[in-house]
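One chain is shown next in structure tokens, namely the form predicted on its own.
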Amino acid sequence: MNYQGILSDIYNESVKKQERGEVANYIPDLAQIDLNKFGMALVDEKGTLYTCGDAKEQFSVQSISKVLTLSLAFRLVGDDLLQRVGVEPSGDPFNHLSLLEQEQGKPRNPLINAGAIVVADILVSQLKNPKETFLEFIQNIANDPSITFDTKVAQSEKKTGFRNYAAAYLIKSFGNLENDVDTVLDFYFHQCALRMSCEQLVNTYYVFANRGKCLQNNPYLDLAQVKRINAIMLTCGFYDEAGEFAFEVGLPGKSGVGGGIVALLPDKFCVATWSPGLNPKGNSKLGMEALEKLTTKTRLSIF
């Protein structure tokens, strides 16, 4: 498969687009990102890396981090996690609270904000140094000690994350949050403020395409956990646009309001895109289109 040629074709088509969506201006530091940025990276089953555009430039991964905290929580508590958070698609935007009230503080799935806050609470309870241990977990999977938090973005989110505070206190009111809200959200805002490039994302998420083993072939998750995480990404990774992504692209994946998307085809490849302009659902407009082109041009998807 000529992945490099396909990525180059997609890049050349994408950069000509005038309509690129809008940046996430409700987070002050993300509002300053250049709308014209666009990059892609893909790593195949042999570990060969292909890139185009701004694939080496780091950006705020935001909700893409939720899959990584979920993975670490699965390693620590296994299926006990499912007693506190479900696995069903929400059908609602990522920050809505209505289902949380209706379902008595148990979030519908771990990839909406409320679910990720519960997962953060589990990690805060389980780990002596949650932020440091989580960062080390990612650095080890990616074999890249340069991956770190953007503390400026974390502070920006802390000052403006009113809906996340509302969700956390609502969960707490139903007894599904063990730690102080401020402590849990400090961890949550830092995980969302991870800075990674498309290259670093595919190196990290390769573990989900490679049966739980990273690029260096070290095992991090068992096959049953990988299967479940990939299923949750397919059904819940794009919030109330998850069905559209499955329909158009046909891959498990996860988006973030920083403009990143990462997706994978088990045993074949892992791909990441970055374009900071978002569509009305909060997913990267050019990124969604680029991934549809990728599975169309390669004729590779899970379907």
The other form holds:
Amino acid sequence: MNYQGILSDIYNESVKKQERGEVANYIPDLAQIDLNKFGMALVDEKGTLYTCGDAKEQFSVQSISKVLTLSLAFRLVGDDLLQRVGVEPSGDPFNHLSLLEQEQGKPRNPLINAGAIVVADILVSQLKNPKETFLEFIQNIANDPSITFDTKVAQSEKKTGFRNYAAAYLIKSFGNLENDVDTVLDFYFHQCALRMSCEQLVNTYYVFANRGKCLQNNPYLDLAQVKRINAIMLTCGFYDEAGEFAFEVGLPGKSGVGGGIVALLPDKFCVATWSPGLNPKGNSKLGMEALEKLTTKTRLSIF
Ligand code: GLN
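Structure of the form predicted in complex with glutamine (GLN), please, following the form predicted on its own?
The complete assembly is shown below, putting the previous chain first.
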């Protein structure tokens, strides 16, 4: 497969686009990002890397990190996790609150904000140094000790993350949060503020395309866990646009309001895109279009 040629074609088509969506402006530090950035990286089953555009530039991964906290929590507590968070798509925006009230503080799934806050609570309870251990977990999978948090973005979100405070207090009121809200949200805002490039993202998320083993072939997750995490990405990774992403792209994946998307085809490839402009559902506009082109041009998708 001529992945490099295909990425170059997608890059050339994408950079010409005028309609790029809008940067996330509810987190002040993300509102500054240049709308014209565009990068892609793909790693194939042999571990060969292909890139185009701004693939080496780091950005705020935001909700893409929810898959990694879920993975670490799964490793630590196994299926007990499912007592506290569900695995059904919510059909609602990522920061929606009313379902949480209706369903008594048990979030629909771990990839909406409320679900990721419960997962963060599990990690805060389980780990002595949650932020450090989480970072090491990613650095080890990616074989890249340079990956770190952007503390400025974390602080920026702490000041304006009112809906996340609302969700956390609601969850706490139903008894589904063990630790205090500030401690849990400090961890949550840091996980969202991870800075990674498309290249670093594919080096990390390759583990989900490679049945739980990283590029160096070390095991991080067992087969059953990878199968389940990929299923959650497919059904819940794009919030109330998960159906559209499956329909247009046909891969499990996860987006973030920093404009990144990671997607993968088991046993074949892992791909990441970055274009900061978001569509009204909070997913990268050009990123989604680029991935639709990728699965159409390669004729490779899970369907
Ligand atoms: N940090 C963001 C928030 O909590 C993450 C949202 C996202 O990337 N969809 O609102």
